Structure formats: structure tokens, C-alpha cells
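Only one chain is given next, in C-alpha cells, and it is the form predicted alone.
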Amino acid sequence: MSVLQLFPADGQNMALHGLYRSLNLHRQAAAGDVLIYANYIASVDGRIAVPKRGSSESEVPAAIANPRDWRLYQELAAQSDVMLTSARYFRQLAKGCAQDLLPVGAGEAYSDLVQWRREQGLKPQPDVMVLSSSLDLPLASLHSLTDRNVMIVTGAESDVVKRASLEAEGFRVLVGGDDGQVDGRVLKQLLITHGYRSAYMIAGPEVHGTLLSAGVLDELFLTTHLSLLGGDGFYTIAGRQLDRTVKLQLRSLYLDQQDAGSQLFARYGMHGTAC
């Protein structure tokens, strides 16, 4: 299983497997610091989620959704020490219509990453923290995660009564932001503070809006899944008006050529930002 290697332009075949591992995210940051890591497929249209039928939640869309393409998600999460999500993959998860119950995942497909990260002596598991405003998160679904520390982040201006009940569940409550958000540069320093070098962020584009708008996301990893899906109702991956134009600087880019569906993977680093 072999992508072409598009940017830098060389025409090497590359191994599929390995491809993202090879990076060693874990040990880019400098001393003191952390790296921010986002990853996502689109489709060319730029569709990443549509509404799911019958249902207020939405999903990947099945027509760009493959194993290749989750093999290399699995890899970003085995290089992290924290994932980064929402409240709502909770809820989610407890509809049952989640994706994963955050990688690295499980079985004879992701031993290799397992063993990887018991190499590297990371944890088996990345740890997680949650971006919530709200605070509305089932506590079955939070305690489904016993193998890592959970710490959850919210804005200075969240239900006091509803932190307390979690803090009396055993979660850790952070605050990320002086209002009733999360403020993306003090996500990135709480991240430092507890001693995090890699965090990869999972969540939807609100999330991903956050980190954009305040300039702390390094880099993205964007699958271009190369279909037209159409349609009115779908989300992109800034999914709303930025504070700042966000420019990427192109650090690598891979063909993936199927007869069932190909796609590009492409990395990018964030080049700067302009207002």
C-alpha cells in the first residue's frame, strides 16, 4: 500500500503505513512549548460533515470515509499526549453515533502504533481534554474514558453548579478564557503548564476556530477526498468567520490513487497570519 509523493516533487513511492508516524510530532515542540496539531477530510468541495438522516447530528460523509485514511488519523493520535475534543463527541458518544472512542484503537490493525508508543515511552493512551462552554456532558460517556486523565476546559463565566458536579465526579475542571469561551491562547498555555508537548485536535471546526483565530495551531492535516458532494447543508473546516486570515505554507503533499476513491494528504504549516 503506496501514496506518490507530490510536494516536495521527487515521484517517490512512500509506504502508507508509517507515513504520518514518521514524524515524531511528540518531539517537535521546543523546550517549554507545545505543538497543535489538527487533522480532517474534505471532500474537494469542502464538505467534512453533513447532516446524519433522521437525526439532529451530523457525520462524515460515508462517500469520503475510508480505512486509509483513518489508518493515517490513528497515527496522528498515537504521536499525542493529549487529545483535544468537544462536548459534543460525548454526546455523541452517548447516542452511539461516534466515530471512535478516541485512538489509539484497539485490535491487530493499530497493534503496531500501541507497541510505537510503549517504545517511545509515551502512555498507552493520549490523555483528553474537553472544550466545553456549556458544560452539558453525559457523565456515562466521560467515564467510559478509565484508561487516561480526562480534564475538561471551560470559560471563566460557565455554570458554577455544573463544574462542582463534575469536579465531584472526579474530573478535573480547567478555566480557558476570561468570558464564557475558551480562549485559544490560554488553552495553549494551560497544554504547557501540564507539561504537554503534542496535542491533536479532534474536534469539529468550532474548535478548529478557536485554535485558527488565535493564532496557536501549527499544523493541519487535511485529506482531500477528490469527489463533488453537493447539497445546502454541510460544515467546512473553519465553519465560521475568522478573526484573522489564517495562510498555510504547504510542507508536504501525497497521491493516493484508488479505483475505489482517491485523495490527497496533504500537510500544512501555518505560514502567519494577517488581519
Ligand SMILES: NC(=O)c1ccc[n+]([C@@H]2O[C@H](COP(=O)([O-])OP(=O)(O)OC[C@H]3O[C@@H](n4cnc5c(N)ncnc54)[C@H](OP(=O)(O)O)[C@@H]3O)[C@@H](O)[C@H]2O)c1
Second form
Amino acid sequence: MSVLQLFPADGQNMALHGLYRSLNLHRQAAAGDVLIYANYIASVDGRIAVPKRGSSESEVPAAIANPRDWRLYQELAAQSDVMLTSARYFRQLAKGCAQDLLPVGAGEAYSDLVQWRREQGLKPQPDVMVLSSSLDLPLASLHSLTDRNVMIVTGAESDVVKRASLEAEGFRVLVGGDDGQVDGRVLKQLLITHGYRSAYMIAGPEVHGTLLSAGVLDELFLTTHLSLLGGDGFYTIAGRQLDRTVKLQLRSLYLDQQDAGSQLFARYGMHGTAC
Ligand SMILES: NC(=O)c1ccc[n+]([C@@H]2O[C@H](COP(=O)([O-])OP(=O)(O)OC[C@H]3O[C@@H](n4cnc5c(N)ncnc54)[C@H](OP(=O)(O)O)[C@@H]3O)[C@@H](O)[C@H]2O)c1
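May I ask for the structure of the form predicted in complex with the named molecule now, the form predicted alone having been displayed?
After this comes the whole thing, all chains and molecules, with the earlier chain placed first.
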């Protein structure tokens, strides 16, 4: 179950279990700050999602999704106070096209993470913040998360009637931007105001772009599955125009060499921004 450490270069084999959990991301933010990190799995040709067969929806390519990467996804989730996701995710969930918003540690293979959160004094499950301009959110999917706080973040110009009906259903709706969109800087301030110290972004390219353009993302975990998928319709990790070029600094790189499909686990720090 080990992976080979390529950077910093020391040729050591490391256990997969605990590889990311040992980072203690929930303790890295300075006082009064929050650490925001994102995670993706992509093919070598950059696909994170492709059209779902027979549907207008997209999904993580089945050819690259795998349990070893999922273990690391769970370890990153275990270190978060809150998960940031998109309205589209909940719409996909309602149509049965998305993985359930994981309870951290569901299933025997991940039960150590539940125990670890307890030992760390973290809540059993991270809270959830959902970004949406349209506020078209399926209530049943939102209500399915009974084990944590679910908040919706939207722009000031979003529909007041929809806002009121979400609040009437018991969800907090936070204003995270002056126009219809959530602004990454305001979102970061909301996270700090709510006392969160670690936020795990699990959405697609638009939410990622919101954070990148605002310069508020601290770390990017990117698994590159060593396969080429091709095809015309796809999402990448930063699909929309970014307001600026974001430079990355490699912090660690591991090779997971497997007969069933190899992958690289990279961790990047954001190295400032350039126009
Ligand atoms: N391979 C991977 O690791 C990976 C990871 C994550 C996602 N994915 C896949 O990527 C595809 C796209 O994911 P996604 O739909 O979650 O992606 P997304 O592009 O981040 O989310 C889009 C939705 O989020 C809301 N949104 C985004 N930025 C916003 C802002 N600044 N202000 C207000 N609302 C904002 C909007 O909701 P409204 O329309 O309601 O306004 C928008 O429709 C999916 O197929 C997913 O499975 C793959």
C-alpha cells in the first residue's frame, strides 16, 4: 500500500494511509485566519469530468476514479471544518448523478478517520457551504444532510423570494458578494467570521475559479491519473477565464505505481499571483 516519494527527492516509500492526514491542515492557519484547500483527480490530458452517457450531466470519469485516490480525498475531508461545494452538485445529487456528499469515514475502511476527528476535537462531520447565484437548490438533497450545518452563500442580487424560502426551510443564507456572484474574498471573510480554520473545496471549475481569481486558495492537491481520455466535452480544474495567472509551487509529489493504473499525487502551494 505504499507510494514512492519523488519530491522532495529522497526515494522513500511512504504508506498511503496517513499520507495526507498527517498534514494536520486543521492546525495550519495563523490566528484569525483560515486555510482553504482544493482537491481534484484528473487524467494526463486534464479531464476532471466528462459527459455522462445518455444524460446532459457530467461526471468524474470512471476510468480514473479509484479507491486509493478516494482514501486521500477522505483524509483531506477529515481535516476540514467545512466543505465548500456548488449548487450544481446538489442538483446532480437530486438526479442521482453525484456521489453522496460524503460523511467522513463512512464504511469500515475509513472508520479510523471518524476516530481521528474525535481525538482532534473536531465535530463528527464538517459543515457544508454551498455556493449559488441562481438559488435553484433541491430541498430534498439539502435536507439529506442531517448530520451537519448546511449554509448557502449567494450574491446580494440573488432572488429574495428564493432566499426567504430557503431560510424558511431552516437554512442560513449568507451574502458573499455585491452582485449576483459570490466573491472569493468575501467568502474567505465569511469563513473566518464563522470561526472556521480549515475549508475543503470539493466543487468544480467555477467555484475553484472564484477562489483562484480572488487569490484566497492556499493549497491545491492534484492527483494525475496516468491515462489519456480524449474527447471534446470535458471540464478541467480551472475552466473559466481566471482574472490572473496563478503560479504554483510544488510542495510534494508521490508516485503510486499500480498494475491497475498508476497516478501521481501532487500538493501545490499558491505562489502569489501575477497579472
Ligand atoms: N475530478 C474531480 O476531482 C472533480 C472534482 C469536483 C467536481 N468534479 C466534476 O466537475 C463537474 C462540475 O462540478 P460542479 O458543478 O461542482 O462545478 P462548478 O463549476 O464549481 O459549480 C458550478 C455552480 O456553482 C455555483 N457557483 C460557482 N461559482 C459561483 C460564484 N462565484 N457565485 C455563486 N455561485 C457560484 C453556480 O450555481 P448556480 O447555477 O446555482 O448559480 C454554478 O452553476 C461535475 O461533473 C463534477 O462531478 C470533478
